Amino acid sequence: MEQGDEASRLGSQVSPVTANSAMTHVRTPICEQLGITHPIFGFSHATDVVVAIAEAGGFPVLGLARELPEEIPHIIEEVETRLAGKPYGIDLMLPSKVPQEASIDSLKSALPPGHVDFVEGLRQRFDVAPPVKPSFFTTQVRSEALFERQIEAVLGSRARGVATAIGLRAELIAEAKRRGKLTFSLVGSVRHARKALDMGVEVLVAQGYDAGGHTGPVGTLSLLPQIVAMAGNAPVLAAGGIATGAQVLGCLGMGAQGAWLGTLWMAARENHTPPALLARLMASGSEDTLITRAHSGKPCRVVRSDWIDAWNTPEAPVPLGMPLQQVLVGDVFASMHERDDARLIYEAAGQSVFGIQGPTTVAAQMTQLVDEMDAAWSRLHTWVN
């Protein structure tokens, strides 16, 4: 096959390279756009993280949605000093059907007190203390309110792009792009992408069953072409389950312009993952990951822990919607991480947890993926008649 025709059997969005089995660096439209290396997007709490994904040639996407409020704008400040006009994105939370303003003290009377009294046998029974620090788990509760804050911070940031992984407001993507952001939409189904597309939404994200985090009821390699199908020219990242080089490329050879991944970097130093968290994901295997109600009240997909266990054994009450699951269990999510307890914590986490072998760093996980996927051009290149 020419290089031409392998080009296009990769499709039209991936950049020609040369006809032999080595590949350079694939650029698609969108790495372009947003001026970087890799068509590798990467999701992150930490800063830390945030700002090596940029410096090894991806575009990293600050996670938001649970920080302080107060602290969100000192935040934003410390990452773009470091980034020195590098680009990034900040990913934002902000599902409907929440109050308009609350606090964990205005909703602790309306939890249904065999909830309340499960929980607190557990506490009992795990013997969790009390957290010390403050934290959002701790101190905020899902509310219009606290979404306004947020995204008054996010459109007064010099991020490149903003997305939201649940939820879609209108008078957001207007407004970010209007400030010359470039607006991603997370989206699990078809139907979704068609209302983010009509929404004004310039870039969607196919976020599979796979993913850790929130998430839907379809694969990844089942809803990626479902959703390049129907986008258009509007470009197409592929998300959940991803953690090498070779799932890089075929997304790409799916369509994708990119592959968005986040589980992969919590075992980078960076990260600064609580030790007994990075052991149980290191054990951990795909397998090891469930989708569960009980973290947030909406399905979201997390490595199991003990606590996680409790929550599926027939005794256990079906988990309360967001935003009330929070308010009766955060402060244990809070104190299992403060105090690393092996025996509990947990965390969300894709199916990709696979790729999470050990100790490392961002710089050298870029390094492996963009490796794999030069590995895999070349393997298929010698089945190339």
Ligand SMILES: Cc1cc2nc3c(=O)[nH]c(=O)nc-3n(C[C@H](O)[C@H](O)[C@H](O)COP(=O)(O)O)c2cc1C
Contents of the next structure:
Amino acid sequence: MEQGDEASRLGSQVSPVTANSAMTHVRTPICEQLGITHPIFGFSHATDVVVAIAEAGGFPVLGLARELPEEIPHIIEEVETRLAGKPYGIDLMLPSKVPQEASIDSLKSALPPGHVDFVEGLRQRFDVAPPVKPSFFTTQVRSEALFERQIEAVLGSRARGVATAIGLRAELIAEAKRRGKLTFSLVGSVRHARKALDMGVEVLVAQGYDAGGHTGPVGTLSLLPQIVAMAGNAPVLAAGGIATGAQVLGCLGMGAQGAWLGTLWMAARENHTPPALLARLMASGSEDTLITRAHSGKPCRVVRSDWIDAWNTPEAPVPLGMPLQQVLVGDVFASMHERDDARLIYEAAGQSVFGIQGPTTVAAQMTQLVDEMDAAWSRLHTWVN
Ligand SMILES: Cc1cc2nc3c(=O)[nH]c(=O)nc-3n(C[C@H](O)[C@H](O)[C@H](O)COP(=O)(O)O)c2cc1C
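Please could you give me the other form, the form predicted together with the named molecule, since above is the form predicted alone?
Below, the chain from earlier opens the complete complex, with every other chain and molecule after it.
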């Protein structure tokens, strides 16, 4: 995609709002329920982004699936101090079929030699240095024992919302609700959504194929109406591929009570995105993202890099499952981020990457989204006879 074309397309959406058609404020029932100003939900792993989204009137959701378990209590404490009572949510990824307990070292011996050789070849070809700092990707394996620690921290927090992705845990949902938390589940199909509602989940996040991160095969535009139709009174949020206020308004028109965005915030200063990764995101269009199992073992939409492309060659083995693939390549992911390696660095990113035009701030992004909702509303208004 030509970046210039994209920029002018986005620019044309931010037309001034005429007085008689001005949309004063869109506040859906879930905004009232959560005490937020805008129907914008922002997923992020970065605490500064989370704080900034809350300050800008949205509902931030802090991803804790990649944090070292011993650091989680401090992260939560810091966020809650800085939020000073503003509502926020926490998100965990809880896949089933993971080992009860495991360490990277214990699982390394289970890696197929062909995969190990392939990755070793890539390490040499790309001159990948071992990472220096300990991180989730070099020290942790997704296991039931890890999830128990994460769940305990989340339940003990003052988070108003608890979201889960990939898997569902009945006990977590019941206990979170007992403690007055609103429960969210990211769903990629009607079947997943049915399961979540049956388990007592209160808010469905319809996350389409377009989304950054782990995602299913149905596009947001097709998924959302199906989830809205089956959700009954449960609020539905739209996720995946959303980067403009016009899209947010369109989703509200389709029955969503809000939009849940992830990729866009990586352009914000508060995300501290490594410079080479930000440059890649700025240069990338929707077609530069793809779904791969090479990151985690489960289908995950990422922005392409030489590392991701190397897994799409005929000589590449089929990626392992979760959590073994991360045992195989986690240190490389950590290394490319530590070194901000311009050739290799990638991240989960959605087709919404088209909305990343340059460095910005969360406050500016929120203003732009709201202005674009207004502009889309006035455009619609001019078409009403
Ligand atoms: C860098 C990144 C990391 C993500 N990590 C998680 C995660 O840990 N848990 C989760 O539920 N969703 C995760 N997601 C998905 C988001 O929650 C959200 O559904 C998605 O970003 C929406 O699509 P968009 O990226 O097009 O805005 C991640 C997304 C990105 C971009």
